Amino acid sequence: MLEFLTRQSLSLILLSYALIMVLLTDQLHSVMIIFGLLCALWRVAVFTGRVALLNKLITNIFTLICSALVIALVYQQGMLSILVHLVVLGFSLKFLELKSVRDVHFFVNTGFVLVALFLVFNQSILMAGIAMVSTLLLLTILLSLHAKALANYQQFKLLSKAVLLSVPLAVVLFVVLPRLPSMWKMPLQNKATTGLSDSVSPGSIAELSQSSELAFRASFDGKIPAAATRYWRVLTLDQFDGKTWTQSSQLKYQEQQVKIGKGPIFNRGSLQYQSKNTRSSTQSVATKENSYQIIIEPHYKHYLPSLDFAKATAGRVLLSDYSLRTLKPVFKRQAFTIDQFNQVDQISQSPQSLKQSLQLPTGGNPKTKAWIATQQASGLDSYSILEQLLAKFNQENFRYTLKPALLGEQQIDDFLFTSQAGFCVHYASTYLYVARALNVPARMVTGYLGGELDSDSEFLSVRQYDAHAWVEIWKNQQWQRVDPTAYVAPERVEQGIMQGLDDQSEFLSGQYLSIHRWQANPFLNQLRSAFAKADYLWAVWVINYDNEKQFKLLQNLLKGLPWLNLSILILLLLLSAASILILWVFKPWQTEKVPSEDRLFNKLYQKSAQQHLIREKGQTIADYCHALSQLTTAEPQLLIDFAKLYNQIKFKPNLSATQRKRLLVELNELQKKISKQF
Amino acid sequence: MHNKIAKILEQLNAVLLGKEQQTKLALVCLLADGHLLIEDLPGMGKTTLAGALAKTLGLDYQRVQFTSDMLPADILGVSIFDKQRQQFSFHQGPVFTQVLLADEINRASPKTQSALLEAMEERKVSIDKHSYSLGQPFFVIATQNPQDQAGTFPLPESQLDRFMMRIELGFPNKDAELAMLKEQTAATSINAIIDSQQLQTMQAAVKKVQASDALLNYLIRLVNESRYAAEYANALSPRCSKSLLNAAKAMAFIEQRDYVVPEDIQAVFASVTDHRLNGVHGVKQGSQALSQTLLNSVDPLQS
């Protein structure tokens, strides 16, 4: 069979999906990815003539064959994935049937689908740009197929003019266009998830602070907390089993609720909490302190850092630990408003939540409990021996390292007496232990401390190596926050990870390409900075440019010209949009400008053509004046000098100006005798 | 000159009753420049046409009657060795004039016809590697019977292409053929009444008349309908084009004008393109001659 594609429209091709399947690498089963290639492969070979292609029907039933084993691959991943899965199989099957104009085109539109996918699951900048990159690359396969008498550099000229003409376009439509809420619902899909976990065993965050992924950004109305205050709280986790330390039974219950959408009617419950609970601490209102907007990245979970403390309000749920959740996981990259209050509100502690918080499993550590007991021995209470352990390890020698040595069956003992060495949650953890033996209610609270400012202290970036761990006590009557680790590596607190580290070649190790591995260069800081400071305003100003920004933004530019209202300005765009659609069908600067001198012919023409003659298609002016002037009451002479006039200004070559002026007043006036007479 | 012009259409006129219109043509035709074909039955006053034109313009001019057994040479001129000196010398044929009559031109084979074809273009004749350049002004005002009737070879479309103009006399209506009865006995003497100097002269002011870029685009319209539309079998050549734009230009000289109108072209039109447009074989289609269904077709207004 003869051979549509060129080498070239063949090359691109390849090359296109090769940089989609790479982009959805991320979301695809890995069947997926080999099957794609051989499917390349199987094309490739027909385009070189060593096979040839199938027939319609084995295709059909091979493409069915292929739907079903994807759908039972990944139907455990939900409903997205699937789609994603079934788009891609699509996506790899066109090579099998590509074999007309119109194949191609179905095999492009595919790729802007997939593009577009890809889309909903990254939304930093430069995905952004990649996405755009591979749009392009796309484009070029049509040129290269509809346009190949062009050279390279011409398709390349023309895709780039098309592009340019369509970005103003799009840009207005992006700003102007309402925001209408979306009609269609993305399918959540079960995936592996980023981030916290909602257990920790001592030894499981040192992974997490390896990476150096975005957790989220902030920005905040009033004035940036200091770095040894931001706490931002995720979780809770107060069961304890000796090793790992995982939420209670009345978490997850509440966690649970929040997964099956029933936010609010869990937030009626904890009120419930409240009238029967007697010993009510938070009774006063709680007032505003500050506000701070978040645009955390996609981690497919309800979490929701926040600062102590936060307010349940319309799409978010506070538990009862004071944590706060989304109603729908997050699953793109998503900005929310969130205020802080100076005390939580509503929210009290049930006195089974109480009792949780000094669940310990009976026996085992015997040294630590040993310890304990010297303490009481000599005298002092329960807050007096905790503040014992904080200078224990301050005075110790206790090491802030990312890679501590394994812990034995006894973990607090071996860690207190032997290893000294750990990060934050062997701290928290210890700590903790020694509070519920102590009979103090304790917790330990998960989440991110600090964050790294940008060069303007604009926002605020937290990256997942700012995962923290630490504790709460209940003390007066509320939970007051101790955070071990600050008694080991203060500049943990104060600085961040990289300046807790006692040996700073443990941050990120591996890691070599990680941008952040190399703050100490000052041309890769600035880079990095100047490239976070672009996608924080990639993700408030294109990803998360709602109504009401697109409201504000809009009132903005309207200040200027009190007179213009939103409807007007919408109504103004739709009218330059209709008036440059109508210039453009219609091109008046290409129509013929009529000239004087058959303007007013044509006026002569209008009346008489009516009363009395029609001109023929080949009759010239002065035939017709000729004609007329037999037919019509009108003084001949004036018809045919008319006629003669008329030939000089339109024939006549070198006429000066002002002669032509004179002429066509004369030859208007004469118009106008005749047409009196008619 | 343009009473000198009044006075030879008088002097035509008086000679040829009652065909104002083609004598006007045939005066256009020399003062632009070009050959003039006539064509009508035997004794339509063709001749006598032709042989005033030339004596009123004070032209010399050659009468050649043609026949089917006439040669080049008998038109071109011939080498013949002189004895006395011992050499050939050329002795020149009828072409060499002014005004070559060339009566019946289609009863000549297409050889000899031919053999005008040089002489008419390029106004030199090539001999025996020599080439002989004919005196200016030089017209060749031809007739020819209709090629329907016997003995007639006709004019290949090359050679019709020469020609600048065809036309065609007619009939005279009653009175003019009454007059021209009864003016049998008084034989009008024509005059020369411009000489051949005066004749350039007119036709270098032919050449001065100004066509506007109107015009000019009215002209290419109407020469691009022949090329594109349908109805026409054989368009017109860009020496048609050039020939409709100098007979435009004759035709406003002599309604004194110093520019060209579309009324110019239309008056001149027919003859200058219809039969081109016909060709050999060509036969008029319906009651509209082919040149008159094109004028219809292209309206002059548009610009």
Contents of the next structure:
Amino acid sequence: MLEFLTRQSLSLILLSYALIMVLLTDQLHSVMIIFGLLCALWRVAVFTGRVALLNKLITNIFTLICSALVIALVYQQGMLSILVHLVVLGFSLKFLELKSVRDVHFFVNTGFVLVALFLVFNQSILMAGIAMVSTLLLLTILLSLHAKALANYQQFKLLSKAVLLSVPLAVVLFVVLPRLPSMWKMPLQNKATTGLSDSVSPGSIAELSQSSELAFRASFDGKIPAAATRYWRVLTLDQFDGKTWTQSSQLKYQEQQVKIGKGPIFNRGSLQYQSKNTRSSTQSVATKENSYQIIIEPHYKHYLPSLDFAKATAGRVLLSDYSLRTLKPVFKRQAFTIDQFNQVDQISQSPQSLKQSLQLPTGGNPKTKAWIATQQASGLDSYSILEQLLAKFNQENFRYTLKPALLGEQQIDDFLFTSQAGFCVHYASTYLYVARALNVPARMVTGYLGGELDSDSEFLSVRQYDAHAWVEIWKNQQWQRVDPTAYVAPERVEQGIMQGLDDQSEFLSGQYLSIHRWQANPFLNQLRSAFAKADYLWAVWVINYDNEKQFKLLQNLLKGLPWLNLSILILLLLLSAASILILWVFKPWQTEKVPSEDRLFNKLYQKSAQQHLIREKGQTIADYCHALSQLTTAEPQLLIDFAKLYNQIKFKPNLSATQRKRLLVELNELQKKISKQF
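The form predicted on its own, contrasted with the form predicted in complex with its partner chain above:
Left out here are the partners and the other molecules; the chain alone remains.
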């Protein structure tokens, strides 16, 4: 078979294929990536003549077998993952029948589909920019096939024009077209995500804190709360097996109810839920303290980080532990507006739920129990002993570290009396154990603490390394927050995780290329801040540009023009975009450029055609001038010289600009002489 692809076209196809596969690496099974690489290498072998293309029957049979194997390989990952893998399979198998321009069109169109699928999973401004590069690369493939006569810079110029032409229309359509709901339900995939887990053991959040991935961003309508009060609640864990904290069956039941669209809803009310360092409980009316918007990254779960205390609204559920949930999983970068109150309804605690908050495994940790007994023997009550424990954290040689020593079977004993070095979970877990051993109901809360304020104080960026764990104890018929970490590393609570570490080299120690690791560098820090600002604006005005924002924007445009209604505005915007497009394509202000030598001949021909001779179709300038010399009174030699000079200007190779200008002057003089003789 005659090879129809050029080396340039095949190189562009391979490059675009490689880039798209890299983009989808997180979504693809490693087997699929290896298979795609083999398919690409096979097509290169076909191009170089080492192997021949397969016939259609073999290709079809191979496709069916591969499809069945792919479905079996990723069946447990969910419907969306199956669909992505099947599209990628078709994209890879296209190499087996890439033998015509039509096949390349299918390849490019499939590439567009995969870029769109990539944007389902990745919606940051950086990822959108990479997706745009992939799209331009796919368009370049088509140019390399259909514009072979153009040089590379001419192809680039043509592509740039096409992209620029599409911008005004795309912007107008984005602004004015209403946001319609999806006509289908997005299938969820069983995907492991970076984020908080529903089980915690010493060291688990420390591992999460080595990730600089964005968890969410938050902006406030009112005053931004101080860093030490920004406890973003996510999960409550009240079951302990001696090593790991998990949710009890009661909390798991509430989580399951949320997943099926049900569940108890606890709204704000007249009684105050009091946290450590909050107001006294003398107020009886809940008041709205603030309102904030969070733009959360996809985590494929239902949790919604919130400050105490949130209110359940449409599409959300407030659980009995005051955690906020969405009725639909967060599978895309999504914005939520949350109202913050100073108190919520007192949720009655049944004897069973309080008993659960006292649960401990039998046996174990004899040193801790002996320490508790010693404190009790000295006449201290339970809450005073807990204060002594916090003082112990603060005054003894305890360290806050992301790389603590491994603990043995008696985790609490090993930490409290031997290693004395750990992360937030170590301190929270120890405090919880002692509280429950003293018959004080207690539970662990996991979420995020703090967040980095941008340079203009417009929003907070909360990342996975801001993950944190703290404690709530039942006191005075209310749950009160206690953060043991604050007694060991107050800088962690007030300034951030990096400032709380004794050894700051532990911060993102495995991410040497992460820009967040080098916060001490002013230039990189400024660059990081600028990128965060751009990404935040992208999320607010592009990713979460909804009907409400659209209506407000158009309403603001109409304020200055009282005679203009919304329908006319949309129509004018569309007409403006279409007019710009038409004017750019047809350029009515531009006239066709006629070479100077042709313009001089046209002047001569206009006079001669009126008086003497019409030029025949296909007749050369020399033949016409020779025929004209037989019919006019003009000197024949002048017409012959005009034809020679014209041909010299028109067709002589390597004619310099100076020579051309001189010859045009001579041609102009001849044209004037001949015209006068007519």
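This structure is a prediction, so every number in the text was calculated from the model and none was measured. So that the term is clear: the rigid core is the largest set of C-alpha atoms that superpose within 1.5 Å between two forms. Positions refer to the first chain, counted from 1.
- Once both forms are fitted on their rigid core, the CA atom of A18 lies less than 2 Å apart between the two forms.
- Relative to the superposed rigid core, S608 undergoes a CA displacement of at least 2 Å between the two forms.
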